[in-house]
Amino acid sequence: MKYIAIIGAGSAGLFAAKKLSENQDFRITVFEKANKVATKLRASGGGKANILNADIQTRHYNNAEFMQRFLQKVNYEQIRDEFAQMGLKMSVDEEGRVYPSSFFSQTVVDVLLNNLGENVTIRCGFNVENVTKAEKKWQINDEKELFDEVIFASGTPAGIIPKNRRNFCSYLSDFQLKRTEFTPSLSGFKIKSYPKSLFGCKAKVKATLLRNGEPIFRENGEVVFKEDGISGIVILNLSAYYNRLDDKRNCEVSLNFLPDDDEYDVKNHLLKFHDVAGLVHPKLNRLFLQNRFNLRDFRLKIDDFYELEFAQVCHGGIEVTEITENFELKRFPHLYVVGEMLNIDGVCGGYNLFFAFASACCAANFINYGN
């Protein structure tokens, strides 16, 4: 009999528990600090749970070299088929985003929980403070039961308010792993000299991230104007590329409010109608009348990210140099790190949840068959 602990009952933790529970010689305990499982998974995709993307490529992630090797082991089709075998019916939109056909995140949580074997115990409201070596096995806090294998799947502090981030993953401190500090990713931008009159406005745009006037990344989508900055999926994706810059000075966002018509003659329109009311949101028209700007190149200087509690994902975490290709810690055999705890993050669209599920699948398969 082999005893396995999983720290964290989120996407990666539950997926690992499901895979491991297929082996009846395992006894699996999942420790979760919150009072219920899969809090972030329930909130993902605006409650619709964008769990995968049909276009999983290395360019969508911050560590392309690692991801290139990893995707040779586990790919989109494998994780899609795993969910299908659990009974989850899925729908794919025109952008390749994969959702449960119910378009309700609780469906994914229920499918994962319903497919856990009877050899899995979930203990919610349990704060793991220490993971220590004991009798060639691993002890969680002062629990009497010792574990042969432990999977770290605690996620990141993204979306967590400051008081709840205290001592986040403090059990890692004794291992002295090489880590990059967590910073917000997939987060809106605070803007210098922000035009507050645009608060509440939404617009379809082509958004471009610029550094020193040079384009870094561009994408079409909806921008949302907040009280002191901008958000929306297209901005979140720009933020992922912004976070990867070594030098974040002199960065701007350029918004093209006419993304589908590069030929439309704005000058002629103004000569005839004297405003742009027929082209853009009323708030944009009022701002334009006060101080004319280029509808195809409206520049906003980036001040900072929104704080961690407003981020969907974090950049940073345990460096991939600390793990083997099977997600086992090189210096601590039988300990594994999966999902968001690693310094791997992707853009919006199901890429981060794919990595959570796929890394958990890889570690579980290795525990099942590799040692």
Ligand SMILES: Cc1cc2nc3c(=O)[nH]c(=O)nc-3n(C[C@H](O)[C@H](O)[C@H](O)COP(=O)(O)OP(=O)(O)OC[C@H]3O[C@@H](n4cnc5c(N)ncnc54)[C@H](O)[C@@H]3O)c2cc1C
Contents of the next structure:
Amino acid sequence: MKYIAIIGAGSAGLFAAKKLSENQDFRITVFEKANKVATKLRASGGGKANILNADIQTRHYNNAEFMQRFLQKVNYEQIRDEFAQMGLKMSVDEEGRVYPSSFFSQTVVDVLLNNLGENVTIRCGFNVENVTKAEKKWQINDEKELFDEVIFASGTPAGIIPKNRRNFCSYLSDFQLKRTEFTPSLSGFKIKSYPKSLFGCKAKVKATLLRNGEPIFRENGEVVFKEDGISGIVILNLSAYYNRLDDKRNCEVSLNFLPDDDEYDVKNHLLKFHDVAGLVHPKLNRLFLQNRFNLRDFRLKIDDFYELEFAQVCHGGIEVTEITENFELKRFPHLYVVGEMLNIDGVCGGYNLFFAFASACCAANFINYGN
Ligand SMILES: Cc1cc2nc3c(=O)[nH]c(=O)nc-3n(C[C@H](O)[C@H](O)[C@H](O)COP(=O)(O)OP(=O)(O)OC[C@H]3O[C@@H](n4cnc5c(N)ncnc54)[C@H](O)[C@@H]3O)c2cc1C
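Would you mind generating the form predicted together with the named molecule now that we have the form predicted alone?
The next block holds the full complex; its first chain is the one shown before.
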């Protein structure tokens, strides 16, 4: 009999538990500090959970080199088939984003829980503070039962309010793993000299991230004007690329409010109509009348990104140089790290949940079959 502990009953932890429970010789205990499992999975995709993407490419992640090797081991089809075998019906949209066909994140959680074997115990309300070596095995806090293998799947502070972030991952401190500080990714931008009158406006745009006037990344989508900055999926994706810059000074977002028509003659339109009411959102038209701007290149200077609690994921975490291709810690055999805890982050579109599930699958397969 092999005893396995999983720290965190989130996306990666539950997926690992499901895979491991296929082996009747395993006894699996999942320790979860919250009173409920999978809080972030339930919040994902605005409650719909965009769990995977049919077009997983290395360029969607911050560490293309690592992802290149990883995707040779576990790919989209494998994880999709795992969910299909659990009884999850999925729908794929035109952008390759995969959702449960119920478009309800709880369905994914239910399917994962329903497929756990009887050899899995989930202990909610259990905050892991220490993982220590004892009699050649691993001890969690001062629990009597010792574990042969431990999977760290405790996520990051993204989307979590400050009081719940205190001592986050404190159980890691004794291991002295190489880690980069967590910073918010997929979080939107606070803007310098923000035009507050745009608060509440939404617009279809082509958005470009610029540094020193040079384009870094461009994408079409919907921008949402908040009280002091901008958000929306397209902006969250720009924030992922902003995060990867070593020098974040002098960065701007350029918004093109006529993304589908490069030919339209705005000058001629103004000569005829004297405003842009027929072209853009009324709030943009009002701003335009006060102080004319280029509808195809409206510049906003980035002040900062929104704080961690507004981020969907974190950039940073345990460096991948610490782990083997099976997600085992090189310096601490039988300990594994999976999911968002690692310094791997993707853009919006199901890439982060894919990584959580796929990394968990990889570690579980290694524990199960040694490959
Ligand atoms: C609002 C929001 C929307 C999102 N939407 C999407 C989306 O549509 N598609 C997508 O791909 N990604 C999305 N993400 C990101 C995605 O949810 C995460 O990347 C993913 O859930 C990470 O999985 P994980 O298992 O690594 O961590 P988590 O799911 O966060 O699980 C970690 C678990 O560990 C527990 N834990 C932490 N510390 C301890 C401890 N010391 N002891 C015991 N338990 C502990 C936590 O309570 C938590 O339950 C979204 C995130 C947010 C916040």
